[in-house]
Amino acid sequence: MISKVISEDKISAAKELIYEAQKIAIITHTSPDGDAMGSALGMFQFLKQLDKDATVVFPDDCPRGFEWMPGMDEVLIHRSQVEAAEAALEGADLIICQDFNSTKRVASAQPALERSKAKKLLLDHHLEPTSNFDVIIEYPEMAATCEVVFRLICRMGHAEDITKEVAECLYTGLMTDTGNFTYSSNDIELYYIVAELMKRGIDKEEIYRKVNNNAKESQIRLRGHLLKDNMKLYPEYHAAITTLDAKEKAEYSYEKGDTEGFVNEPMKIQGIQVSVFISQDKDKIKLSFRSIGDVPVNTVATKYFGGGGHKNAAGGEAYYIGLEQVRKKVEEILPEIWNGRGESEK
């Protein structure tokens, strides 16, 4: 049995916004991951069942392995389709913001999002959303934003409108945001939801293969190089730090998504409970944090790198500072991460 977690007043408010709107834009955070894409496309497919004029906007390109998802061929990419994407945002009656808690997370699309006079509905599972949304449905205890979307659709009385296409998208987000159900996935209701999605005819094994078994040779060699040459262990803090610089990206013909999920690899080592992956981007250094059990990483991601996330999965960024400086900073805060175990999420 799936309980009614979302409050009735939030369901009613979201339902009213969706029913009254005819033109609806859906937008996710920059560098969309499986949950962002899955929740957005799942909502898109559902809105089509309601005969809504819906458009999905991603701030930038998607990683390889998700091209097959239903509706992906209709997505507008803001980075390369600025005019069309901004027209969709500014011309909408309602904008559904999914899988982010602040408008700054849509990067270059932020001005158009904030300029739009459309009502804004936030569907998310991160902590501390900002207040510039008309209706906020945000539950950090849920495994993924796809879970939020599934529960919302059902509570709106539209369980029958969860088609196979909707289910494929939502399952993809649940699978990827839990590391193939290896973390943030101990709630038994999550598996009731998976069962409901499977009833719609999805092939979860095929979805796994499409997302995970599509690597290039250069991608596999890059991952081998990172593990062999760039991963450093800190046994006293049960931690691992791995770095990737711009030169190495060029050497291994790096494409977006080539290191998706890599941050989890070091935690396969016995005794490692914290992993940090530091990657050099064009204009910033990106950090991914993962941990196991009662070791929180979201607090340091927020405190030192302007990021955030969940207790066991978080991210951050650093600007105007080099890769090596960021690595040294992470080394400095490893004691803080390890000594913070047992603290509750903030």
Given for the second form:
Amino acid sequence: MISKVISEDKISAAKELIYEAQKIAIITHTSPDGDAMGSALGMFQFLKQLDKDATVVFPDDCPRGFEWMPGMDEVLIHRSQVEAAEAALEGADLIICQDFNSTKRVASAQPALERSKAKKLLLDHHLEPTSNFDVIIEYPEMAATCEVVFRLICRMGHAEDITKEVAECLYTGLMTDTGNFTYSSNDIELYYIVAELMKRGIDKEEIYRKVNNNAKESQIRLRGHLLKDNMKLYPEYHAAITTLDAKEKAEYSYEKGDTEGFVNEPMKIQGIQVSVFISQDKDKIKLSFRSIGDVPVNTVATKYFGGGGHKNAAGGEAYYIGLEQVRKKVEEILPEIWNGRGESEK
Ligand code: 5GP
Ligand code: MN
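Swap state to the form predicted in complex with ligand 5GP from the form predicted on its own:
What follows is the whole complex; the chain from before opens it.
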């Protein structure tokens, strides 16, 4: 029913690394999202089943709505628990890197990750890894890193170790990385996997509510403000650009994660196929790109904003320039995005 997508040699290499290691650290990209957290905690719960001494390290804080995930109270946050997090990375026999493909994506934890003598296993669904790992399991056609983790555990012969806790974590990442099964989710096998997770007793409706319906009033009002006052449409390029500056963040008591998923909102407008959300942080400006169909946004995210991602969901950053300059730059590249239709395969 579920086909063998991951090659046999990769499964046996990963299995060997996991079996041989006793101390295992799991690390994800900075600003962990539902898939990063779900896949890391799912792996963590699975490794506990194998009696491994496992630790999850997130480079920085987690957004709201995921506090309930099993194992969340045991994670180490590198930014605020530097010593403990670095000790976990440096003392590990194996580090499993999940949901990113370049060590620079772990931000402040990058030196410790690179210094560590541990073997490194990459589990991801992005394109072409740009750093060195001992074993790489990376399938961009998969919906989420949680799918990679699910398939790996099953192929290792440990389907019975997918407990309800593992299933809750993995389901969360599948749900969030597909926008609640609205994109990157046309593969029928995804639903076989969901069915397997549901067999473990998870309540998918409750998970949806816990993750999605927990907004603060100020967060919803900020969304309203962004849509009413800050979203600009460019019909000839089928695009929308929305900005959020630091002053507005203060006005709406912004907390990290408050605009999670906002970039998808303008895509609901008929004819809009590209959305760019530009948000001013303390030390940088963060860009989120979304598109549908054959309009690639990862290419421009890489070319102009040192970032990357998937064809239809990408991100990047800008330093040392103002929000307005970044907005103008994005405006300038809208024709390039629109005219790039059909140029990328994935
Ligand atoms: P988001 O817009 O949700 O922050 O990111 C969407 C996707 O873009 C992520 O899943 C990730 O693949 C990619 N991405 C976001 N920010 C960055 C970045 O700064 N660098 C790279 N390489 N990829 C990013
Ligand atoms: Mn992901």
